[in-house]
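Below sits a lone chain in structure tokens, taken as the form predicted on its own.
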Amino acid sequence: MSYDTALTVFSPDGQLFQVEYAMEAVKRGLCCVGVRGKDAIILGVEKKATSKLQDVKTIKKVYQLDHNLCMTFSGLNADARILANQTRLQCQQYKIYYEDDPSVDYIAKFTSQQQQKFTQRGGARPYGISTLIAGFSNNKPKLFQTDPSGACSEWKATSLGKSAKQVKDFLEKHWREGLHEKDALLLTTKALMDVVESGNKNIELCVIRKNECWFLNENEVEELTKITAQLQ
């Protein structure tokens, strides 16, 4: 029997291979870096180089998905759309049944487990990402990751996607607990350098805060570069 075709069916050795398809999607990904500080959280993507005739704005890494909650992704693009509407209308309907705002945790558990429903469904494929929401709960910054698999776990800093490995070696070596904005920018922004071949050009940076998300424009994140570049 084919193992490989068939989602809902055990190989012998305990596997799902079209999961583990939907992970080799992420590991072939572009890079994405997530990193928890004490009042901030930042998380930094590359990404993909595009034509001149190409709008740049519709080709979307970092999606809001309420106004202290954001995602990131690596793997394909249509799904990650996709989550992230889904997990958007999740948001709004959690505020109209609470009146409050939904947990950074409530809003990646859910992620997580619309992603696990497409590993057990026949006629379907599993989401071809892995996600990292990042925000902020009873003022304390959260980070989350989610993988094809329905898995959900939190982290203090992480990474996805190609050289996810070689980051995430990086980031155990450098961050350190309580970390300030700034230095948690620092800290993304030498992590994705490392790995990113064309520099600043195809580096983008968002900054979550308690209250706001906001993304770096070109002139600050090629700052931030030239800064990191002279700390070498």
Second form
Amino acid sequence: MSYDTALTVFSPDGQLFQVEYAMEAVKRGLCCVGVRGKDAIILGVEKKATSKLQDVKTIKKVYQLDHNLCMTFSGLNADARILANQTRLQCQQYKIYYEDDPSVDYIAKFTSQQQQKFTQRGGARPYGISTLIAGFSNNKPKLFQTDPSGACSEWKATSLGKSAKQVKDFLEKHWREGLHEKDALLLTTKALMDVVESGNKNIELCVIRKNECWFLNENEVEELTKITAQLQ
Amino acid sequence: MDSIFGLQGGDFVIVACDGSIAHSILKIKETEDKILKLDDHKIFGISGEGADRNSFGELVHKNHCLIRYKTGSYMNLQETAHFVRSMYAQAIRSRDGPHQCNGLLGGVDSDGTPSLYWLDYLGSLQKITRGAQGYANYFLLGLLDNQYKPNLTKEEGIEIIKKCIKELQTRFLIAQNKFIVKIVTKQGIEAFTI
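Switch from the form predicted on its own to the form predicted together with its partner chain and print that structure.
Next comes the full complex, and the chain you just saw is listed first.
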């Protein structure tokens, strides 16, 4: 009997195959990187145009959830959009109830709860994405990762998708506590450039600060990739 | 019993409100800000019972923010006015009934064009150059019509608002001592108390 076609069935050795397969979908997704610094978190994503006719500039893979909260992902693009919209709604609802911004802890837990709901529901499939959520909690920067099983964990620096292992090894060697924003940006760019197809048009970068998010435009990304290439 | 009134000038919009909250014969507060800031270039003066004013105001503000994060930018004045109108309109035949408050939505678009909208609890929407909500209508419409001219400067606008406040303080039965005035220009929002 196959234990992998229905979501709501455990296999004899205790695995939920559909959830594992969802994580495979994530592993096939484009690379994304998150790095936590002293006063900011950097999120970087690989963008890929499916054909020469597609305008890569218009692909936006870092979703702004609130004025100082951002999310990026690896996996199915459409699932990310849905999850991001649900989380944006939750941010605003939280503000109505509590007259205060939600902390990144709360939002990360909410996102992972949403993902978990779809591992226990008949007739629906899990979200095919792992997300990186960056924001502040008690004025401290934090980076969270969620995955299709609904697990939520905090990271100093991490990466998802294709080549995640290669990037994580690089980050393990080079990340240190208390990185300034500029250094964290350079680290993220360098990590991405190692695995992304050449061309700065294929990288999207976002800096999350205590009160705002800075989405780097084309020229700023180009500047950074030039500096990073020179440093090597 | 709130007085909310406003006018649109050449490159600015002013919305003013009285600051008092009353409960039966008591004045609870004189410095209540009934003009909600939706973003750096939009304000929404709401008139109604405290709870309705606050809850609808919050709903408008949070929906406005949600649309900003979903679409990537804030709506312009026309879109916002129509959106708020649709919130009023959807509520009137809903289980909880209409939102029991009226409003004056004013602001300046990114190209500098000012606009002022009159909204009521049933979903009416009118783009106006000068107007008021509540009892203030009876006392101020004549005065605003008399004093208004196209392309007013900011200083002229403030003078007209001061005349309106003096009129209310002279003739309106309910004593309203403090008024909060907010002006939106391309540079942002200025607020002061008169």
